[in-house]
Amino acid sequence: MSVVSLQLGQCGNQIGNELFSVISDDSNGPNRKKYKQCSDERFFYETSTGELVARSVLVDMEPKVISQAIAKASKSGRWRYGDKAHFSQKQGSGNNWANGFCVHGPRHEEAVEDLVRMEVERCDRLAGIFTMMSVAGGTGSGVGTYVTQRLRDIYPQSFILNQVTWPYGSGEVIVQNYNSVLTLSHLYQLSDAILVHENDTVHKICSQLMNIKHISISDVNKVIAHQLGSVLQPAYTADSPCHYSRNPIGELLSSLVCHPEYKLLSLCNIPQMSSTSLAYSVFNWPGLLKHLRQMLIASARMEEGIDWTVSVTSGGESMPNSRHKSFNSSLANVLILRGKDVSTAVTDGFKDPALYVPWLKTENSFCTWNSPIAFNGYEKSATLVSNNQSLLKPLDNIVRKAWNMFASRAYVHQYTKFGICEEDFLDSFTALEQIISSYTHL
């Protein structure tokens, strides 16, 4: 089954770009035909000539970026982008939502649909389409947000997950937050799941894990690739544990999302350093699986700076009993494990029934694929793709700043005047404020 990818925006074009790259370098290493296979047949087509094709449309309304990524791709020799797999326009959406999704997208709904359906029809069978978007600018949040709604017209029964990346908190754009909370507040009633990335919380990977001095957007989308990349890629699940899972969206969705209000999925990965610390670092599963338990347990993107005294008694309630240490509930974990020895992990610790919500049953909630291939040069690495209460905090923060902007009604005129009132924007406060509600009384 293959997943068919809309790379939307700059943000979008630039992160598809990375992704296909690392599952690409990654496919190739030594002993890996099995693993090759699968992961080809899921992410490219080959041509008769033997050429590998990425089974992804780009679109954005200026030409640059996808240009730019396109010739990237044909650079690197193992795999390009399709001869007419692309559409651009002159003119961007001027980082305004409502262009976009009122202007840009019904205007080009045909031509875009029309790429979507030549590579849908190249699969055999469709595992689901997935999308990468901001959700600060124009053409990723507004068009991407248009787009997203007609393939839920076309393909409703075909599993959708839009990966998003939410802004920096000191502000990209002046309207960047009433853009994420127009975004967040459609693709939440079109979308089966969206998976989130914080620039902030990436950005301090690159600095703090990395050891980056001068970060760039590309080592952003790096680590943004990795981390998708360790999941997407072929794995044993509970469902395929002979063979490779070939719906690997479908299994996702099924496993962590358990309820239309719940749809905000979170992603962490260890151990991520420099390929310099690699060479020189030693691993073992019960180390990187007692870190990640912690970042789950006390809402820690990465192992640096976690607080370890936060911790889950058998009723579920966190101790120290502070309001400042409350423990962060799950609904759901999938845990994916890559590398050597991975038979040997003991993931006991994710199966404790009090890191989740009491009206499901733990094995309902927990589940682990694994695959002894290492991973994008990690001898051993986890992931943890979980919904949880984790995106409480930067959701808060968006839908808060928005409304300070909209209680003044600063830039709305930017908006009315493509065709959406204020009613629009009242009514994505609302449906937003119920998602906070919905996480905050799990």
Second form
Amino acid sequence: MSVVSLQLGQCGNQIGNELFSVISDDSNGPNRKKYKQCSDERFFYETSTGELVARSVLVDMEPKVISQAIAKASKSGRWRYGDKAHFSQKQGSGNNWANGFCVHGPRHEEAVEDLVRMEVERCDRLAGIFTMMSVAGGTGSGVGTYVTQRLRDIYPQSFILNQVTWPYGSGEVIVQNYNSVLTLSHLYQLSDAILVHENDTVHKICSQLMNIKHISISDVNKVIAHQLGSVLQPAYTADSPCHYSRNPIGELLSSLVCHPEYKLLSLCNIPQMSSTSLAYSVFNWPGLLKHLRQMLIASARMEEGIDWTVSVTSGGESMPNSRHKSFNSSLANVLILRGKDVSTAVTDGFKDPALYVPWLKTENSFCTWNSPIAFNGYEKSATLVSNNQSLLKPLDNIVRKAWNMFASRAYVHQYTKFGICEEDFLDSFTALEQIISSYTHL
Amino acid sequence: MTTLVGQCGNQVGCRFWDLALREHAHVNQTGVYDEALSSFFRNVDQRREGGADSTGGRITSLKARAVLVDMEEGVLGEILQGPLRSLFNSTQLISDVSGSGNNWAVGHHTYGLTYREQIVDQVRKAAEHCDCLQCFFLIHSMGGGTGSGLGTFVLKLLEEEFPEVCRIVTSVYPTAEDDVITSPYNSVLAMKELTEHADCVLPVDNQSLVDIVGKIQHMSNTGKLGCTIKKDCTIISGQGGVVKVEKPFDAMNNIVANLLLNITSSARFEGSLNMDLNEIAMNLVPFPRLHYLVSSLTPLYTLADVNIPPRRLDQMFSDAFSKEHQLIRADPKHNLYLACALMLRGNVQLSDLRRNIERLKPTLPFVPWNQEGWKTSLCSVPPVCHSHSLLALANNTCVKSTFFELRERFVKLYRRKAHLHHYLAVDGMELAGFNEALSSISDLIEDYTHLESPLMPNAPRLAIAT
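Now that we've seen the form predicted on its own, could you pull up the form predicted together with its partner chain?
Up next: the whole complex, starting with the chain shown before.
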């Protein structure tokens, strides 16, 4: 089954480009014929001349990024984008969600839908639609939300997984918080799940783990692509223990999103390091999994600076002394292990019922996928896709800042002139406060 | 698309076209007419009927996407005879004979009425040649008659004819020692139009430009040890352009020209974090009338020493916020920031940018509801002769001091009704116009002041039933 990807806006297109590169590099590694076959069918189709073309639609309101992405792909020699699989305009969305959603979206909906339809029809079976966008800008956020809405209407039975990138807290775009609030509140109703990456977090991974001195945006994108690749590449799942799963997105969603009020997913991947250090490192499963478990409960996103004092308290008990800090409760977790001796890995640490909410049975909250093939150069690697409280704090920050700005009505005229009104803002704020409240009371 | 009005506007415009050509020549080695060039120039194939555009092919004949207006012939005549003449069709230049006599009313009402059709025609023609018209740049001065009066008339026209296209205005404000006596009248009358009809205004002050030029020349003349600067690589140098002979205001005009080039760089060239022109208006204008942006360009010059340690990079960021680098006489650090945009060009990485924002944030007072009010962009193509550069655009309450002074000078004249008869003699100009302009600028000053007053603490969040 195949995944159709949709790259929206500058961020979405840049990440998508890196993702396909990672997938292609990984699939072309040694000793993995069946793996490559499955991956190729999932993400590419073959032309009559034997070229691999990505099952991807590129959308942006200005042309430069898409041209760059297409050129870069062709240069790799291993894969490329479809000749007609992109849509761009000359003038961007001006970082304005309302411009993207109310003007550009409807104006170009037919063109974009046609492109998506071509890709969907080309698949033997559709595993799902995977979109990549940022929430801070105008196109990824505004047009992305509109397109998701249309796709939801056109393909009501298909899985839609939205990967979103949250901007640096210290500001990339001044109205980023407005755009984020508007996007997330709408996407929550439309998407099956929202997989979040935060630029702040990924930046730290680059600087502290990978020792990159001068971090560029492509470094950040490569890390995100690596993490996404580790989730999307073929693996054996609980439903499909002997063949590579044919329904990766469906299985991911059914394991993680049991309740429509809880759709925010986060990713932890371990180990992450620079390629020079990689050559000298040896890993073992117990070590990796111990770190990963602590990362989960302490809400850490990388293996450095984990707070080891946080531990799991059995639910309901209040500790008389605050030696044990409150830990990160999970709704559900999917652990994906890739690499050597993966069958020896012991994952019991993640089955502890105290980690999860009491109203879900543990066997429904946790499952493991694995693949004996080493991913992207790492002899052993583990990824945790999690539906938990770790995104609560960043989300709360975004809403708080947006609300303060809204209280003084700053920039609101820029949005109202494109067709949304103050009520729409209030509705979005309400929706997000609801989500925050749901996650707080897990 | 640029519209140049009046002597100042056209002279700055000249420098702009010269430097734009130089920049594109530097970047575009192959001579193919590409996307970047097409933002400012049309590639006209002379052999085809009617001079139709040819894209994607070799550069045959570049025509500027511009309309040049002046009510006296001197400046335009010079352009038509100078080395830049092939950039313009004679129809793109609109002129009259006698000038506006430093009288805003003559420029706005008399000439406005007379040349309205012609101007609309030319603008429309130029707009039709564009695949996608993103924004209008208007360059003029505030103190004179044509630039100020007719310039603001053209602004109103552009709003009427093309309401959806962004209008960015670069206005050169007169200094207190300006030799035109009626400049306060002209400026305040023009300000009202700018506040109402422009999307974004970049005020520039002649005195600041003089100071910056002086600073650069001082540096190049004293030649401290280890600090020799490359004379051709300053933002006031026009070396390498088409126009060979340097004229008196050239150095100052080059700075403004560089400002415009840097603003549009991310829209023309590729980068890892692009910024379009409408994003500037979107991010920096929180309230519709408060659209006056203070700009600063760094570095002013490149040192001959090629090795640039990161300390220099950080210095560039610090300089952008110092009052000596601002293009108007204002001190943004000691006033309140509403929003700030940093546009980087060249070899600067994301981590350098983020590090400097973290470093400078504590020193800059931002309005409480926009504590992280930074808009950033990274363009990979550096300006000519520099390896990197930074343009900072800030919406800061320090502009109100400029407006305050302007209003004082206006009131001084108005109180005694000095020179009013010249204005009232013009058909269409009434005393009410003066009063409206005065109250417009007063309101603007009041709006900026209001933002500085301590606001209520964080608004209570929405509470929902759990």
